[in-house]
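Shown here is one chain on its own, the form predicted alone, set out as structure tokens.
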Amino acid sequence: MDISYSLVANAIVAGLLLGGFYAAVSVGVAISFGMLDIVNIAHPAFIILGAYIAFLLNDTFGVDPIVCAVAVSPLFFLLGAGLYRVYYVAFESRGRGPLPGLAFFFGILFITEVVLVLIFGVDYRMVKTSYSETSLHFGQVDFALRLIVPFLVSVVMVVALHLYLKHTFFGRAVLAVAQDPLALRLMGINPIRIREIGFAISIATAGIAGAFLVVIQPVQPSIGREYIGLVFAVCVLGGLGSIYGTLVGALILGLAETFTATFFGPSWSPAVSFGLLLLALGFKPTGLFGR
């Protein structure tokens, strides 16, 4: 009985902590896909890029990855703004459908992976922090600090984004830009500029999430592919365009994956995100908090 309780309790704790990180990983897709209708399939590539930048700064200068996350976010914001400009000129301004744009982001995904392989190789890389090997113990439940620290910062970031987009004029403009860009123009607002800033924010969150990722586990260039299904599953489950729903969906997915790995083996975990995605599309396409 004690062993069963310990196993379940630790699975719940690990699932919630992992879910908080998944929220940081997915919130950028909630903005780009859920609010801006841009299917950025390359979002995980920017997460891995952020992870390698955090690794490089940590390995060279000993900078904590969480500090790296804050430091590199403006660079990822500018990268996202520039990328959207290319996307707009090549696709949106010419009235092309989403399929060519999807191919564009697939190209970005694989180009980023190849560049990282050429620079860093295919070996796994990890960071060294003061909390990487430290755990807190409460009875039979363990709290790994390498999960707690990213969880806390991830939740703060997601909640701050939720409040910003819900209670500011810019946030309301982002919500409106995909629904009625003409109405925004009549109000004297440039919808292209709104989309550019919104997409840049989504890429900035990817860079931050990458710094969290390299704290949680070792990384290598192709690991980003594992997160493609996950980020879209979280967004669809929580409800497209809902930041709060993204957090709830991420916590559900984190719990589901952890329980699957604990009781059925880790090899089944990758199937959980796709399974939840199919269930959400089949029974509640709008998600838990969809608009």
Given for the second form:
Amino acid sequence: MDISYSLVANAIVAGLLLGGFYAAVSVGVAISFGMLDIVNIAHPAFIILGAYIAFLLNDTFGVDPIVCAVAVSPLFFLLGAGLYRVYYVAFESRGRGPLPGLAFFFGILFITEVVLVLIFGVDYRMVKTSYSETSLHFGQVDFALRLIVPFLVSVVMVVALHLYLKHTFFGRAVLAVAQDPLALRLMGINPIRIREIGFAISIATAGIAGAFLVVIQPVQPSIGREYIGLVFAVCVLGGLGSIYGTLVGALILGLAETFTATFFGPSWSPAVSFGLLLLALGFKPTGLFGR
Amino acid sequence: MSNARFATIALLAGVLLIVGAQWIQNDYFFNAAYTVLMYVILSTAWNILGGYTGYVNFGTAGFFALGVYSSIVLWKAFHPPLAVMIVVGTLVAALAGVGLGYLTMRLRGHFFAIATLALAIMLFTFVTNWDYAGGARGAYVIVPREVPFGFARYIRYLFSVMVLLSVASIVVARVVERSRLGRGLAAIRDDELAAECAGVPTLKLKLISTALSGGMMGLAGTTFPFFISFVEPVGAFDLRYAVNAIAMPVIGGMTTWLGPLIGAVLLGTVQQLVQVTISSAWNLLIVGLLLVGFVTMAPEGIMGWVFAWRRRRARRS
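Cool, the form predicted alone is there; where's the form predicted in complex with the partner chain?
First the chain shown before, then all remaining chains and molecules of the complex.
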């Protein structure tokens, strides 16, 4: 195989753009798993749900899927708040630890998937936007707009979340609840309420990431599973609970996957994220930027 | 009841089931029963790690598929007898269990759970790219023409093998449960740090339990190619095995060997009925809803109700 300059350059560009999207996919888990210690393995299911809602709205009203996703994100916020309530009442308030909660979220993942299959069937669905087919060219390097638009929006979202968590009262309370819920209670703040909001934000990001997904590639109810390894690999690589770490982890993973797909064939790329995850868990579980 | 006595009774019950079933004319019964028995083994296996040790395994499909694919490869290469494939498949999956345990068992419980899922998808990718084992296109296994031991049809033979394998798994689970090993595992489940401090060799016990659990999941897969005769990776790694292997012990009750058995027979039978009468997607929805319902509202499962009823009766007398 001849490794030409343009092939490598294209792989780097595509990898970074994909990485930006992966950051949007994983940032919710960085909040729920990294900060709140809620192992929400159903996160990808909500991404797929977001993708289908964006598809449905785009199909009926012709609105841009990303605009739709931002518009319906309050609904995802409420869904997240409701889900946390159930989780809290059934598991946290009884001190049952995270393991039964895992089974709970696994069930939620499965239910969401099956409900989507029952409503939409197992066909692949795709949206068409004004920018789906265009690419920019710089020399021999192509920039596909259907990757650039999600990349830009997702970087904006990740940076905004970082600023929100670092500089607002609520955001700092979310960070605080991760460290010491008792101290928070002594300050006269209800940690349950803060955790609820944190979890709701994480689900809202899943809804928006779903719209990116449906812009980038066709979706089908069961593809969510492939993202489970990805989101946790990104979070573990980036160090749990660090938003910028998540961004860096996502870019690394995007590059690794694109290079594997370019040089070994796309059928190998799912092994990359899970392989990196297993390696990270086995050798450096605190991640690159761990606290 | 001593272990030997339990094993004898379980074996007798198995033999009775095999002999009794030969009067059933409808071959579909054997298809359905095979699937239910497969779930009995899978959920018993899952419970050794999940119920006794407290480590959630989402990778059931991966271990199961290891058993399936080791049989396919062996069959393509040597056409060995079924017993050889059963033993090899179990060993391969047990080895994978040890490997996974070694890599992740030093971590907190939920990292282990995520790693099991990662393992399943890694294996899926390798099998999809492995042309000898059929790759993404899948592999055909021609069921042997002559049926051993004078059974009327090959499916009846497979059913009988599955009955014996289920009996073996249940006996293993019960022996583990009541042994020193089982008490060590329970100590890990309740408080790993305290167990470690009290001198329980936690890492060693956990590795034994991942090996047992993984091996038994592989065992459930070894005869699968002959049951279904066409295997492709998406089917062999289906998430439904993972969900069922969790849902059945959760519904039955995770602290004893009886829980997974009850859960598997109950849920497995309901699924077979729903699949025939309504549809396949609906039966998966039922599994998901039951899993979420039990785990939130009745965490001790059906056996939990039995224990509560016994306690009440003991208090009254």
